[in-house]
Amino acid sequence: MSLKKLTKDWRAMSYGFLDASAKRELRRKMIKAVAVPGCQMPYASREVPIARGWGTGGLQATLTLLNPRHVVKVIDQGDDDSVNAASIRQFLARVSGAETTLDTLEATLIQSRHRVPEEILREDQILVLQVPNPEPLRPVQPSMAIARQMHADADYGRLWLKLYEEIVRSGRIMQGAEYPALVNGRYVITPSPIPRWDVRKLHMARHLTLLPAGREKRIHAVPPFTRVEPLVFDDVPYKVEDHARVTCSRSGLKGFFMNEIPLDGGGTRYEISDSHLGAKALERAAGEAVRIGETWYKNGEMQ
């Protein structure tokens, strides 16, 4: 036995960029977050080659889970081709050797900023949602020490009061993205700045959702088949964005979440937010054999 046989050759960086101790810590915190759904777990957020606030938490979680057998998809506001999504996807491929894809059905690990794909995710897929602010109580309690105690006591009265005041003042709940939701009947979470359209996709989903916040050094999770219930009053039903009758100007798809694009002269047109779903619809219309999976919504209604 020699020392050389027990050691590895020197390399410029660890596999997957992060060092082994950082990955071990983050894996432990992921397991704790899964064991206590919705509860925020602190972790020592490391430096990665993007600025704080641009998805460092999501990138760290993805790097921790990544291995050469994974197929990775990166989404930015539903788009696979934005600068942020393309840069992160290229970085992940270079430091891991994993394959990348634009197709939701082919991916096993999906990192997303502010959207959940329209196609239903499977049991073998993991969704990592980038979270800028994981604390749902921050609008009503600026002291994080007190907010932690409120979570421990399940004291969400101020949050309910905030929603009530919005109804009284505006006739409806004005909260759009980051709509607070109760996980497993215990902890209220901020489910990333996803639109209200996407919050119900987390309810009893077959996939694991991780929600890391690198800047705030917190991570929480929604395990598979877990109840995720938006905070609503019994007599004021939960409403999502009304896109049921809106048609995508490029793909012709209808009844999905759309991006509104202003035009010169004051008009608007719409494009489907899930860019690759629109691309697959165009390919199918051109006669290509393209597989489109089952979707959470049909004609604007949750299935």
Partner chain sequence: MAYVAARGGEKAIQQAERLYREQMGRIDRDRVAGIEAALPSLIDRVMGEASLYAPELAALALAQSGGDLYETLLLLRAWRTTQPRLGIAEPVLPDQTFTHRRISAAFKDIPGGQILGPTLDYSHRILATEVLEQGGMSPEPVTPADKPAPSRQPSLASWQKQQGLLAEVTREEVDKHDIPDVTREPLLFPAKRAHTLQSLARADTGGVLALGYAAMRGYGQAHPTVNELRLSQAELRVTHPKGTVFSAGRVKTSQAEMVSKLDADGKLPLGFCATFGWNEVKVIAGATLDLNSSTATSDSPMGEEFFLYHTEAVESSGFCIHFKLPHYVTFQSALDALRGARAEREKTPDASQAVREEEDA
Contents of the next structure:
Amino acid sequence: MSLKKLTKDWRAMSYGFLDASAKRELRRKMIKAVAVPGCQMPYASREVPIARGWGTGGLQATLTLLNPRHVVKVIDQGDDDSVNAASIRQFLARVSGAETTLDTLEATLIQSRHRVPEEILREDQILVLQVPNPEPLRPVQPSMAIARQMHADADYGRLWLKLYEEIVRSGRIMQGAEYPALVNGRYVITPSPIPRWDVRKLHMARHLTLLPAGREKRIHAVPPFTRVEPLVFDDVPYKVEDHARVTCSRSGLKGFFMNEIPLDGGGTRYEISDSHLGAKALERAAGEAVRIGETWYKNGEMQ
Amino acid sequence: MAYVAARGGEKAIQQAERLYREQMGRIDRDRVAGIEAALPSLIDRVMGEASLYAPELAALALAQSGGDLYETLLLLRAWRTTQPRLGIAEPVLPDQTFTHRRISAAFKDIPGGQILGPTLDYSHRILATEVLEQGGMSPEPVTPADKPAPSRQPSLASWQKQQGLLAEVTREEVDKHDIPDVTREPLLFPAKRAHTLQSLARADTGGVLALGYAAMRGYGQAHPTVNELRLSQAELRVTHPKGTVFSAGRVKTSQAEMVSKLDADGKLPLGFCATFGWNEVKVIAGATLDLNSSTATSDSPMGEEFFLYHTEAVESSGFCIHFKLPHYVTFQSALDALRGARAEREKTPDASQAVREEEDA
Amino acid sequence: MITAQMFDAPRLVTQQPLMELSGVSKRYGSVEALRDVSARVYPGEVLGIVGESGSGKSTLLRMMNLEETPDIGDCSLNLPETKGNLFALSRYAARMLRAKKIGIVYQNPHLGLLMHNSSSGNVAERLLIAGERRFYVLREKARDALNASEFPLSRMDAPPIELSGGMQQRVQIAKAIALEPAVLLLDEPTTGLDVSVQALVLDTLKRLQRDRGITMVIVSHDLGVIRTMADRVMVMRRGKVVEEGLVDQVFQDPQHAYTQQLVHAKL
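Next up, the form predicted together with its partner chain, please; the one we just looked at was the form predicted on its own.
Now the complete complex, all chains and molecules, led by this one.
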């Protein structure tokens, strides 16, 4: 017996960067997360070659799922071409040989920071949302150990109270993005800081959503066809961002989540947040044959 | 301008990185060797926080990142985590290590003696400007002691245990393959003892110092005394596949034990911290945190969950710099809520008034 | 001045007890907090528990609130929705039962209130735990409970931290009665308040008891408070019940030497 027999030939990097034991850990915890929708599963989060807080959880999940047959799309704040999205997309292609795309319809695996694409996702697509803070109870209970017990007991009174207090103080619920939602009637999740506009897209969706938090070492999931209900009072309706009647100044699209761009001398213009949907609309206007998928919101309203 | 997916982002990040690397110039073997030879304390600190004992790789990472410590750590940690665990070394006991320095503040003299060893503790901190003026400074030769100190030193704690001064800790027999490994398992609270000590060993020196100092100043309940501080080299004894145990080399380690006043049961509570490399500040501060954690409330900065989470160098530094990333989607969402609330207020000046009016309606 | 004679005479205790603790013992390290204590609380009565600090009376009350479990002993509540030993309930079930059926007012308002939330929110939290999901119903019920506790409604959204001690106790009372509890537990509810404020808070409690017939257990080291509030009294010393009976009887004709000492020291 020799050391050579016991080990594989040395290579600078494993396929998909992560070693087999890291991927096994991720696979196991992803399965657990899918099996108990919305329940945060602790996992051994590894260091990856980007900084913690920059999508390391998302990256680990994507790297584990990735194979050369995948077509991968990376979004940051709705934009495929934002610098961090570009960096992650490059890295994924470099270590896996998978194809990359900007088009939601072509992608089989989508890693996103804080947006769900506007085109409806299908059964064969997986959405990996980067999660900075997986704990919806953090504002009312900073200790992870105690928060874990509270989840076990479905002890969400303090979280509801926070919503009550906001209405009393401000006349409305002040939660912007990261709106807490009850998954499958059991666990409250923070759906990563996607806007309220997007939380409704997760409800009874056809695709699988994985929500890994690399720095906090927790992963939770929303499996296909699972109830995702934002925490709202029966008599105070849930409000998405007031973007239904805003028009994108570049693509002319209307009724989608927008970025507000301040203008010199006051005033604002808007640009569609889902950058590639905007690009497709422009291409279509220029007479190109472009496929635009069905969207969750139609004329600014969700069905 | 057409709204096409120009890959401007990819080009921008490429050039930004080039701009950064330009200032460091060419990196080669000589530079790496120079860093390793000239900066042993820095190498030690980096190896401890990376939890990777590899002086040459630590020097390479320092060269590659231009000395940005957090970037250095991330390079090493990301490399380390992909390496297979080939074997598990035999446990190391303090009295078996090759001890270079070992002191106690609790007693004037201790069995085995106080061994000062290499230290800057009593040096005068005068900046050696003559190096710039006259072109160099060579270390004065060390005069060997008449009687060399024994290379192995007993542990003070074992004397204290004999005297009944220390609480007898029941040793849990664990197969070495079952020792919890915080680099391969999530850290949960209350933490496993192994996870606590491993996390402290790889914690950010600056972070441990800040919180340890808070404990020392009075935010902790225990007034610490250095029971034993030890810098040594430990033999890395591993089992060959054929079954023989052999030495694969030595690693530099530091360890500190901090004691407090007698507790209710008449025993000295003891805090412990050890790490790769020689890093005295870290182990003293770390052992002080360990000493205090048992009496801390769960929400206190002296509590284990607080200090272990917040001294994790890769996580804390990464999260800190992530705030540079665009946050305009979340900001937009918050802005929308703010404007909505303002519109409500314009309708009725007092928010709770509005609520009340709606109730009356 | 309020005296016991102003109120109904103690009800006859021939009914089934509403709450019963039996054979309860509890140790904290080397301290024996409770030694084989049994207690019965009858529907509609006010049971006083008196004793010096360290006698175990507050521990007993915390057990009635199911926030503490004994080493041995049982607790039962004679309600359609409860059966068996309540100490065996899961943390979740105990929390739900507490939210719906048991109210408590602590001496220290920091234990019972979120000091930086609104006062109405403190009351609403309890309703939220019990599952109420209508904002305007929460408001209405919180207002009703605060009103019943004689709390000034103009301050209903002020945080307790900005209120006086007496007002803080009224918020605690409102929180405790918001869901019409089967039993209201009072742990030194007026200790530390000015004498005049103390009388007003006791007055409110007495009125609630009279108007709503709420069963109460009140713990106090103050015999005056017990005499004012309680129908029956249990005297505790060093973790044991030394004497038990109707308030007038026990105070006029104490049997146990310790009770005699207590009564005479006070009078």
